[in-house]
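First, one chain by itself in structure tokens, the form predicted on its own.
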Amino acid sequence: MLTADLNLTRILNRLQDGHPAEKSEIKYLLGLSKPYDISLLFEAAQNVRDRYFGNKIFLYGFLYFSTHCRNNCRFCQYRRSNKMLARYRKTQTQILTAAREMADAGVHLIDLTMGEDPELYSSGESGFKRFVGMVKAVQKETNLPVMISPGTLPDRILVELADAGVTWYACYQETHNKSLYKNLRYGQDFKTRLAKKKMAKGLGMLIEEGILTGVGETLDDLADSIIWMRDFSVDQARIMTFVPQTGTPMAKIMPQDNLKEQKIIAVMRLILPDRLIPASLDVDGLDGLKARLIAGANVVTSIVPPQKGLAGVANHSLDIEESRRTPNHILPILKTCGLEPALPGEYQAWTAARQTALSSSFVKKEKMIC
């Protein structure tokens, strides 16, 4: 018979009754290699997310709207110099056709992601008067609640976006780790953008905080990722396998299996017990999303319509037009699971509890401050 490491069921058993973790005791369960250990890690995800969310997923529908993008991150293909991919911008009448198109099919937040666009970030706050004009008209079609990845925008568009009811801002740091971050965002300060999360935060925005595996780091800088991440209190903690992308510095890295990936999810959960946790299809597609719920997700991303010529991100076409990354296909694996899709009052209501307990803290700690 299977038993588990008494150290291991001392941990699960201390982080599934709320008890705060150690550095080192999260060290530990992301370096886990037996997989009935491993299995045992998911089991607890699994109990905590059942706990804090039932049986109910979020779907998130995803446009990347722009793939032209200033920046030249070494692991990003849509990056500067990268001249061996076709690029686009889609017209508002394309983003505001494909966003009612999944809002129909059922999505919970529409994500408007871009790089940062060089024809809107040249001309300073001025350029981005298009953006915040196309934002508002998705949030009147859909009447879904929005996140926004645009980089790091502005101040004060920031707080007109904010002002505009715009729910989430996700600006991923990748790592917490300077030296690594100097190697992966080349050129862009590591502050930047985190101040450009405080910020939003203060705003009354929720954040999404994204980092990737397989580019070099440690186990100690995913464990200081973690701490930040509940430090900080994201409301939504994003993981992402990396895939080596043509064209990119980058590309001849060897690409490693999801299993880590899984892991993370796990150790997040148990650290991030009541946050939403993504199961993207950017890296495995279809394919690999019954193993990121397995780990404990609760939100299924980068849901996105065929035939609009949109991309992905880790992968530009993986399962798009073929309408594998559409609602219809994602319900049999959510039930295959024993999970099923939330209704679009129970996501709201979510966002607008967190919201609420946001301003609250943010209230509570200005108090404290004077």
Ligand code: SAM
The other form holds:
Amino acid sequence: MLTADLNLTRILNRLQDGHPAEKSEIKYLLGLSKPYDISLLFEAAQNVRDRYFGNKIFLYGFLYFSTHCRNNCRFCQYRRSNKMLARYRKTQTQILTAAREMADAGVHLIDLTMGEDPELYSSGESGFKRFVGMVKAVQKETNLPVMISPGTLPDRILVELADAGVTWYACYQETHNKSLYKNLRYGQDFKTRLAKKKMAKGLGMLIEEGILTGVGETLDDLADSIIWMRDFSVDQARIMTFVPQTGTPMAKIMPQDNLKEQKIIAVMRLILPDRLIPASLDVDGLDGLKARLIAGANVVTSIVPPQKGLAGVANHSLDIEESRRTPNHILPILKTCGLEPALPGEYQAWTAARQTALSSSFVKKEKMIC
Ligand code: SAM
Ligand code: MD0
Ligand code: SF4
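For comparison with the form predicted on its own, provide the form predicted in complex with S-adenosylmethionine.
The next block holds the full complex; its first chain is the one shown before.
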């Protein structure tokens, strides 16, 4: 007969009952290796997801509108020094067409992502003004909430975007270990990236934090990142497995299978029970979706419309032109897991409740300081 060790049962019960986790418990769960133990971890994560979200899953459309970048992240194919890559910069009309198509297909949010495109970042005010105009146009065209993932924007532009009602700011640290960060986000300041998230949060935007696995991080690093996410009170917590890219300094790193990512998703679900946790189609494509849902994810991200010449982040083209990153292909997989897409109003109710809770806790903090 299969039995779990008593320690595992005790930890899973404690976390499911809402007790705060110790770092040693997080590391213990991340380090599980026996298939039966891991299945208990996933079951606990599914129970918790069910308690907070029922069987409802959110769907995010992804538009990588410029693949030009001034930075040199060592893990990323879009790094400045990669000369092997054909890059693009889509026009506003092309973006609006793709956004409309995804809205019609039933996504709940549009994620507008770019490299730190020198055309914006080196053109003074005018480049960013065009970006703000495009974001507003997408909001108007689709009537959907928007996430922006544009890198470390100047503070005044973040203010403008918050004023324009942008719901989410995504800016991933990748790791909270400063020396690993320095190696991954080569040439970029750790504190500056953190400060942008803090600023956006203070402006009332919801924050997505993201980390990578398979980049030489330890269980200790992963536990620190999860605790950081809890302490910062992130609204969406992402884990992605590193996909080695030709033309980059990390091209020869051995790719990691998806079990570690699944375990991290499940642990994040237990530590951040009421938060959004993505299952990205960008790492393993449609074939990797079920495993991530089984681990407790509740958002499908990187839905990309075909025949538009749009790229992914971790995988440039996986499943995109085959139309496999579309709601039509995703819905049957949700069904086999006993899940279904949320109604648009349910997604918007979640973000609105979260933003209201954020602003009232901000007001409380301000009062305490006065
Ligand atoms: N340029 C902006 C930035 O870096 O913040 C926006 C792009 S950001 C959404 C791209 C994210 O995709 C990275 O932060 C990283 O987490 C992930 N990513 C990039 N290259 C990857 C790779 N080779 N494997 C897995 N994830 C990757
Ligand atoms: C994804 N490629 O969802 C996207 C990306 C940016 N906010 C998200 C990492 O997988
Ligand atoms: Fe540029 Fe973002 Fe890629 Fe880094 S992760 S090279 S900032 S696109």
